[in-house]
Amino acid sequence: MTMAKRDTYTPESLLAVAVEVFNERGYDGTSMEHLSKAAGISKSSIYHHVKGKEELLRLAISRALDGLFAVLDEPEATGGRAVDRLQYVTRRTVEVLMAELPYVTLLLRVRGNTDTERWAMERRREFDHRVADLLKQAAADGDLRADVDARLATRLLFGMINSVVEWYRPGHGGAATSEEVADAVVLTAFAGLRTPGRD
């Protein structure tokens, strides 16, 4: 008697090869053909999981998504002053990142080609302008220095952030923690942000 292969792939390891595929061939460059010689298994098999490749996208996503806006609500990101906050969601949100950075890669490189690539964009604007709400009350505080913009300095900050997916790989020789790399992004920005002698 002989027995079917039995599909071990979960919705989350599904997820990982998927991200992973989209990364390196693009969203639109990719198939369902593709993903299932990825995670070898039948495209039969992976619908069983998701309806196709664009709810892959979007439970990708919204992990990505979720870890970003949960950092918001934590306890320091919502209470006191707002440079203080606004430091704060710096450094988790480098690292998240870099926690999800496979994810957060997919996320940074949406263009809105789909429906769900536009919601994704919609839903980094709303981040974005919380975060800049927050530096523009830190600037208004006195906190931040006034002879910066607070929009280009927002674009700066995120550019910064953002870069990391750029070039940060995880588990090769003399790689940076994500501590170390919140650490950095911290200091070199608020260094050059803060009002002097206000820190």
Second form
There are 2 protein chains.
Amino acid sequence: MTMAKRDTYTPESLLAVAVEVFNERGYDGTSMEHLSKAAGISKSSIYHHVKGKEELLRLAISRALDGLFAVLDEPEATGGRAVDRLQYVTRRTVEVLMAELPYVTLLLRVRGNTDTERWAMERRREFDHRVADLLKQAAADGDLRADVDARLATRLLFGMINSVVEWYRPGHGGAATSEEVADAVVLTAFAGLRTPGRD
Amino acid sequence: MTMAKRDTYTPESLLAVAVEVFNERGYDGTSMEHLSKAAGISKSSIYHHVKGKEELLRLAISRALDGLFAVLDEPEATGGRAVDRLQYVTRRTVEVLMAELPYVTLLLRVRGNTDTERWAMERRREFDHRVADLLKQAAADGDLRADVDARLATRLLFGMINSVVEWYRPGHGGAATSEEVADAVVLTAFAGLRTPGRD
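Now show the form predicted in complex with a further copy of the same chain, given that the preceding structure was the form predicted alone.
Starting with the chain above, the whole complex follows.
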């Protein structure tokens, strides 16, 4: 049996432990017992911080979403040509994904069985739609190649961006920096998606 | 209780049912009971066809791998400039992925707890390495942009290709054809990855 340690958790540090367990076992497969074991404190200590695992999910997903939606309000994302704004949003989305890796990983893996999961999926779709709208505007401006359908281009762009959670492990020897990865995504995607000669 | 139906399964049709259940519940979360219910035949009828669920996994994964590795032996994948071979392999990988969607989906989701799962992961890595070698050769030929690291480029290329399993649903109204998706992936990736002016 694990000795319970004194509860010195802050909301943030408890959340970090919970997100790790959610990502490893899946949210559905995680019980309060699992969280208690991973944190090394009793279930009632956890209940002192939050109402239950669904609140931890909501807090974790909020952290990911706040980071992503904040990008859309940055000056470079709101002014200028759509293609430049799209390119900026792509770069910053990759950076937020890497800075908030476990939180965004959780967001991308959530499948809706509870209200919180359905809300997460809804908000994620909303973010995707905002980016898709930028992409459509850039296409209408003639700044993206006309021979790739805008819906397909959006899916492939997010496919590339979101795949980063599958392999990026910060701090590993030889790991690329956040900037190198963001540069690679932007170069790969945009030298392809921009109409040649117009960038 | 479900009425058991007469066992008219062929190895292929039983496999198709099993793969659907594996993809829905996860391989770990699937019992012989689940397979029996989904197929509508008794467990002993299933055992008449295969030794157990691990054999079904092996058969399903083999089908995905056979399709993928066959691409590497096609004439367009073995002769000519590396960049053209890489582009051909990219297109054909997307096509195989869409033609064998449930089987490749299973391959991409497998995590190694059993011998068969570890073998699947090993063979998948082998495929990825074969493609990565082509990409490195194309970079060495000067046909890919030098400002994206070859390892990162490989990961992003597979990120884009593999993301197709997340959203492609054949036969849906308005769904893109296999050729449209393959074209989009190749255009998006290669107009980006090729050194400008050399394609």
